[in-house]
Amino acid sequence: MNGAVTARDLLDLGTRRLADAGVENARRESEWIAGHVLGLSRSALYAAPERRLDIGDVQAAEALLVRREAREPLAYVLGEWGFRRLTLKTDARALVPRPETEIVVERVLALLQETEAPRVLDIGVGSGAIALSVKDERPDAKVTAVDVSTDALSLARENAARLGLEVELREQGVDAAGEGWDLVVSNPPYVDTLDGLQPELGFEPERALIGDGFHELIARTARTRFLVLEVGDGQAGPVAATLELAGYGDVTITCDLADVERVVEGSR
């Protein structure tokens, strides 16, 4: 980007080459990233569309850009995301949280409705973004959460510090489940492979997205009341069969947005 650039020009520059770049939802893309460079949200962006930027505007975005080019995901090269009321900070260090995993927490706020201060545990807690929801949207409850992955719990502690919610962050693994809870959640790696799957996916850490055999292995270890569990495509009815298998009742799959079934849930 040389000479005078304005808003419009970094909104239609951005989508080009995000688009070339193979991106789904180019302009939408480049108007997060403008918003973001700018401090301005999607509706001041087009209401001064002349705005000139100046040179630390210019080479801000332009850093963007070619990250984003590289298919580098938008929440790293952002640095924060949004998931349900919360702002979370998003590096490599954990999973981008992802809209379906909100469902994942309102099944989890529903099976808590009736216990008060109810315990519970996170396995995988990433960024944070489950527990850190359950605790914003259940002050009382007393949240738990683990990982075995040091760097995951590293940014689950800044963005806990930084929303002010407190939750106790363990290096531990399944292991935990058998402690005794009220609930027990987690969004386990469950992809076979990254072959064919989009380019993002190899920028975020592998551990946390392959994997085989999780989710039996937190249902036969827990010990709780209830187990709430994100599948991946295909994966719900024979997770269901499982926590059927492993004792539990009134075992129920829920579709997130998309309509795919995504959440698995269960009592005892």
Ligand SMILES: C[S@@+](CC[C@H](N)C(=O)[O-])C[C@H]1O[C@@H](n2cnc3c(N)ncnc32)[C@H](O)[C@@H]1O
Contents of the next structure:
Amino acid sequence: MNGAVTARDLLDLGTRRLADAGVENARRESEWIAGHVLGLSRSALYAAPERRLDIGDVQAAEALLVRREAREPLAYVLGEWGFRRLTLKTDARALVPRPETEIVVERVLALLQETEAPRVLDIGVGSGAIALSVKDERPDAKVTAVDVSTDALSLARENAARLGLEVELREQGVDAAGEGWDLVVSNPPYVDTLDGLQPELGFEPERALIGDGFHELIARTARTRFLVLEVGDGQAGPVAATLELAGYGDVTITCDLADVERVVEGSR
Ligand SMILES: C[S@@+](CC[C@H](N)C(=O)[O-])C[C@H]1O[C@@H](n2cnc3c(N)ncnc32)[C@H](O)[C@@H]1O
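For comparison with the form predicted alone, kindly provide the form predicted together with this ligand.
First the chain shown before, then all remaining chains and molecules of the complex.
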């Protein structure tokens, strides 16, 4: 990019370049990048299409576009991402919080309606999406979150501090589930291979994505009244059966907004 560049030029150029790179929602993502660089909302961006970019804006936009053209996830490129009511810092230390995981939090809040000051454990905290949202939306909850990744824990810690949310963060694995809780929640690694999946996944920590047998291990280990697990495509039925075998009742499957069976819960 050079010469006198306007907001409209940036939007159009970004759309073309991202589409050429195979990004699905190229126009929308170009809007995100332009809005981020110029500090404008989408509507403000379209209200000022002739706004000139200064050289710093052009360089910043170029740097972000190059990263996104390489198919780095938009959330890492922008450095922050919305999840429920929170804006979380996002980078390659942890998984990008997904919209479907917002339904996991929805189920946690519904199950805890009748429990005062619930003790909640989140296994595999990542950026802090689930644990921090539960604390944000149920301030009386005592939330503990564990992860085996020190990188993820450092990002979750930064997010907790930025948002002023008090959550206990520990470097620990699934064994924490055995300590006794009102509710255990987890979005564990549940993908078997990244082959054939979108290139963005290659930028995320492998051990946040690839995993096998976590749902069963958590269900068997947990000492808890309620258990809420996010599952991958096609896993809901087998995981629900696992919960029943492990002695949970009221086993329920909830779909995400794309109508995919995404959350399995039970109680005992
Ligand atoms: C799918 S990510 C979920 C991150 C976050 N909770 C979210 O929903 O965005 C799974 C997380 O589990 C962590 N993890 C992997 N193996 C683990 C283990 N054995 N015990 C605890 N956490 C683990 C990974 O480091 C990663 O942060």
